[in-house]
Structures are given as structure tokens and as C-alpha cells.
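A single chain, nothing else alongside it, follows as C-alpha cells in the form predicted alone.
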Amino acid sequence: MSALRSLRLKPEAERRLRLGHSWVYANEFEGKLGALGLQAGQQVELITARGRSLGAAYVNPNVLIAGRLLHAPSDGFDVRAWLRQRIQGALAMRQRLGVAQAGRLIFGESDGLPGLVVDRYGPLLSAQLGTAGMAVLADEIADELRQINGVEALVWRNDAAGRELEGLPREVVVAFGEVVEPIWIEENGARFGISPISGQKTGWFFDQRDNRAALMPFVAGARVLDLFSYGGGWGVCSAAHGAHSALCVDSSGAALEAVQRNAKASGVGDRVSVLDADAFDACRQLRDAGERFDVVVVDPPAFIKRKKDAEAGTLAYRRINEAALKLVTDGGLIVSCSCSHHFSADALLDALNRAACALGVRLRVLRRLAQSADHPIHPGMPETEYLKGFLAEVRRP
């Protein structure tokens, strides 16, 4: 590793890194990174306070998470060989899961590739470079991804807000191949048209696939309400599994157009309807109209994106669950989810329980929900576990 510049860490950083965490905060380096002439994304060698090598990393002296550990080699660091090994390892696991053609192929730190996310939709890959260190390797990453059997196109969905903190532009770029939207995939017995260029995130929320599958045995003959529906993952799948009807609620007209397109493609267009409204307002309108549903799904965007949002976000989770519970029939089900990393499963369950107690209804949790297996959790990095939820039965007095 003699070709890499060595940076010494303070003693407190070593223990976390040796337990598998890959982040190094700016105040854990000896000295000021900004005074060392380092470039954003530059590869370095991290050494402990005692002078032992921890391995290769990349750094960005301009952000709080100033370093990310990549590899602990014994005799040098070949970045291209490292990329190839990590990508092939991630793909092999997805093949075992049976999602190598449609699913998350690479999930950042959990796959040993911090800052890189890649989703696959058949012949197309939609990827995000979230850090300067990964952005430096964009061409090499594209070359490796091009080698995956059946891949014909790659879109860089580099439009996440976090890129600005890394000093990177927000942009959507086709790296290679041609992209014609929508790209169709099948999930849980339904068909969905994905928009990898114009859709949210990388185009689809594969992280809820396993949870949607867990709900399907309960939906036959049910009236289903899908709040924050996006493209109708919950609602359209429910209709495809025999639900009497599914109402998908979203404040995005484009998302609701996708719901109708997906429902038609899945052969359930006559049983899926849409409502263009804010979810809170929609719950109030439906309650005032005397509507009740056998299954209500609450799958909102993150209400807590930063720790300082915790108080307001906790209240929002309680309010939306209380509004949703008012619409559930006696003996019906609620699916309540959160994708806020800073909001634990216990906190979500507490919010759901408090909402139920405020209404005088009783809950029985039937299943805990988590992110799908193609979004693996790194045991040394709690930050990689973000999605949690509960499937619960609702009983009224």
C-alpha cells in the first residue's frame, strides 16, 4: 500500500472500524484534513494511533463522514480487482435470492461498496453514486457493470440531495445503452412499469417486495387502502391476489397515472382506483364519507430524515397511524411502515400503539416487517437497517 498516502486515526475510531463499521468522521483523524491538501474522493491508507494499517479508504475533507473504509489488504490495493470482486460477490448473493434480474444488486456498505447503490430492471441498471469517492470510480464501475450478463443500459440516478454535501452535481445521466420508459417488471403476481429516469429514487422500491408478499395471503376479497401508494406496489399486488378493490392514494399525479397503467397491465384495472390527495387529507375525507377498509397500508416517505426532526416526525407517524386506524374495519388489518433510520422499530410500534389507545381499539401484531433480503443489513453498521414495519389486526370494542 506504499502508493497510498497514510492518514493516522485517533484511538477512539479504531474499535468501531475493527467491528465492521466503515465510516470515519472528520474529528477522528489526527490533525485537520482540510490542511493536508487532500482531494475529495482521494484513496488513502488508514492507520491506527499505534501505526497499524486498517486498509484502503477514500476521503472527502469537506464533509462530516470524511472517510470510508474499503478494504484491508495485506499486500497492496488494486482498486479494479477490488471492484470486480465486490460486484461479483453482490451479484452471486442476488442470484441465490432469485432477484438477479429485478432487484437491488448492490446496497452500499452492506455489500462492501460504500456510496454505491445499483438496482436492476431486466436489461437496465439504475445506479446512484452517493459519495465523491465512488464518483471518482464512475467509469470503472460502469465498465464492470457492463460485464453483467444481459445488461444493455446503465442510468446514473445521481440526483439525491446528499450529493450536494459531497460537492457533487445532481444529475441524471445515461452512461451507456438506450433507455425507453417504462421498463416492465413482475412482482408478486403483478406487472409494474418502471421509470428509471423520471421516477423516484432509482425507479422502484424493491425494499418492500418481501413485505408485500407477506400481506398477500390476507387480501382475498378485501377492500384495500394503499396510502402513499407511489406506483401501487401494495394496492395493485393486492388486487392481483384477489382483493375486492384497492384504492391508491398519492399526491403525485404522475404516480397515480402509473398506478392505473400498472393495474391495467396486471389485468385488474377494474378493481383499482386512485385518489389524488395528501394522505392525511384523504383519510379525513374517507372517514367523513363513512368509508371503511379491510386492509389499510401506511407506507410514507421518511418523516425523520435527521435526528433534529425526531419530535415532529414521531408526532407525524402517530397522527397518520391514528388517521388510518379510523378507517380499518373490526377484525381488519393495518400495515404500518417507516423508512426513517432515526426512528426505531420500537418507536414505530409505540406510535402505532399510542394511536390505537387514543381511539380505544386493540391491536394484535401478526408479523414484524423489514427491508427485503436484497437490502442486507451489515451487523457492524446499524445505519444499513432503515426499513421497519408491522402487520397488525385491529379489534374494536
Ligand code: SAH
The other form holds:
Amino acid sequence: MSALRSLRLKPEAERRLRLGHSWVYANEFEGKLGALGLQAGQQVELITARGRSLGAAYVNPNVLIAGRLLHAPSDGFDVRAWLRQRIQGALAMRQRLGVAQAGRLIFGESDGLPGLVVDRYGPLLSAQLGTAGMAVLADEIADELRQINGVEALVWRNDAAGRELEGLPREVVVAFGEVVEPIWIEENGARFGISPISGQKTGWFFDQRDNRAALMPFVAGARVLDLFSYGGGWGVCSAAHGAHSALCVDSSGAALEAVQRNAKASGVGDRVSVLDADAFDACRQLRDAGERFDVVVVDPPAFIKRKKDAEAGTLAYRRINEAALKLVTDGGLIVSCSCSHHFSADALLDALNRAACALGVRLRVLRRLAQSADHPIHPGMPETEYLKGFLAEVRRP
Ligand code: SAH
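Please show me the structure of the same protein in the form predicted together with the ligand, now that we have looked at it in the form predicted alone.
What follows is the whole complex; the chain from before opens it.
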């Protein structure tokens, strides 16, 4: 094992890293990072301005987040042992939560594995290598994951947009095993067929599992509208928990085919219907048709992907919540979520409140919602907390 090259940081990066953060920005390195002849993904040692070691890290000199600290000693750093220890730790926590067969097994920085995401669907893993530093470890990671009890196949969903910035190709590759879609999982009393190769992201949004569970006590007999439904996580679960009916709205035909398949497999095909439309248009159509719902779920894609989208995105959250609130019965419920990193829970609550005030309806928040426990939050990295939501009761004057 050869010694890692040492890179010195400016003093300002140190405090954040000592408080558990992983990221080092390009301008926090002493000297010109681009001039040092570093490879994208290379492992290095980071040292403070005073020359003390902060531990092993990996770098990519071509991106803004140019270094990610691994929070492991650099002296005799054994990447394979580090990977194994972190993966086992991540797995043990999911076993404790009871989601080790279906759930997010590894959530990047929060699990001490910057840039790596792994979801499990029974025998199949669907994973993302988000950085050059993780991409160079693909074979070692695959070898470690292969050893997990019951795992038969691994798909690299390396098609996320962020890969281009890292200088990595966007592709979907089967690392080992055979993948036959759909793969069935159970969640909140319903069955879902997952397409890890052709579905969105890794195939399923486990981050909403705990929130869907929080809604289920309220849905018996309800007419439910599931906006931005994807495979019907909210709508199909609601039907399985005794909802009178669920209408799932999405602009993806493939997602709605999955909804119908999932509803049928869950024994509620007769109570779940789909509408292939833009959610904003659908709200207008439903309102014009005089439709009302006892529960409306608003779970859109991130409207604010970059900071510069903040203004337009904030307006979009307000508009969609206003459109949704118009459809809720007196005494009904709204579930309103945001998965935008750059949009705080307070900002979402404000958007919801403004929408309610504009319409003259009163809201009472019953529950605050957050990403499921298998997407843990790192207390030193606010960036790991991204999903927020509110379950609120709606009263008309
Ligand atoms: N509610 C889902 C996750 C939603 S992901 C769950 O619980 O699993 C966001 C979904 O919104 C995607 O399925 C995407 O196809 C859909 N979508 C994106 N823009 C849309 C729009 N303007 N109108 C309707 N659906 C949209």
C-alpha cells in the first residue's frame, strides 16, 4: 500500500470538516488544485494549514466539491477494509429498522460513504456512483455488495445528471446477476413492481415510506388524489388501507402503467384509477368538473434543483399547493412535500400558508414529515436533509 499524497487545506475548511462534514470546495485547497497533476477520483491525505492530518479523502480537481473526506485515518489507509466496515455498518442499521430486504441500504455521506447510494429490492440492488472517487471503486464495491446475504444482482444506475459534472458517462449497467423486471416488494400493506433499470432514479422512492405510513390511519373511506404519483406509493397504499378510491396523476405513462399493475397486485384494482396529465392542468380539470377529495397528496419532483431556481420554484410550490387545496373537502387533509435541497421546511410551510390564505381556507398542521429513517441525516451535513412535508387538515370558513 503506497502512502497517500498530502494536500494542504486553507484554515476555513477545517472547522466544517472537524464537525463531521465531508466536502472540501476547490478554493479551500492551498495552491492551485488543477496544477498538481491529480487524477479524478484519486485518494489523498488532507492536512490542515498547520500540517495536522484530517485523514483520507478522495479528490476530483475538475469539480466544485473537489474533495470528500472519508473520516478514516490516512496512515495505512486500506480502502477495501474501509468500504467493508462502512457497508456492514450501514447494513446493520437497516436490519435494526427492519428494512434490510427492501429499502435504502446506503445513503452516501450519511453512511460515511460519500457519493454512493444503494437501494435494495429483495435479491436485487440498484445503486448510484455519484462521484469520480466512488466510480474508481466500482469493482471493489460490487464485490462487497455481492457478499450480502440473499443478494443476486446489482444494477448501476449511473445515469444521474450530476455524473457529467464529475466527468463520468451516464449509463445503466448490470454489474452482476440477472435482472427480470418488475421485481416485487411489499410496502405499507401493498405490493409494488419495481423496474430498477427503466424506472426513475433507482426504481422506487423509499424516502416516502415512513410518511405514507403516517397517512394511512386517516384514509379509511376517503377519496384520495395522489398528485405526482409515480408508481402510486401514496394512492395504492391508501386503497389497500380502505380508501374509497384513489386517483393517481402523473405525466409519465410508464409510471401510470405501474400504478395499475401495482393496484391489481395489491387487490385494489377496482378502486385505483389513473390520469395521464400535467398535475397543474389536472387540478384545473378536476376542479372544473366539480370533483372534491378527502385527501390530496402533493409530492412533486424537486422544483428547485439549483439555487438559481429558487424564485420560480417557490412560486411553483405555492401554485401547486393552491391548486391542490381547492380540491380538498371541508375537514379533509393535504399532504404537501418537497424534496428540494434548497427549499427549507419553513419555506414549504410558508408556501402552504400563503396558498391557504389566498384561498381563505384554514390549515392545521397535524404532522411534520421527513425522509424515512433509512435515509438518515448527518448532523454535521445539512445537505443530507432534503425531504420535508406537512400533513395538514383543511377547514373552509
Ligand atoms: N409520489 C411518488 C414520487 C414522485 S416523483 C412516490 O411516492 O413514489 C415525481 C413524479 O412526478 C414522477 O413520477 C414524474 O413523472 C412526475 N412528474 C414530473 N413533472 C410532472 C408534472 N408536471 N405533472 C405530473 N407529474 C409530473
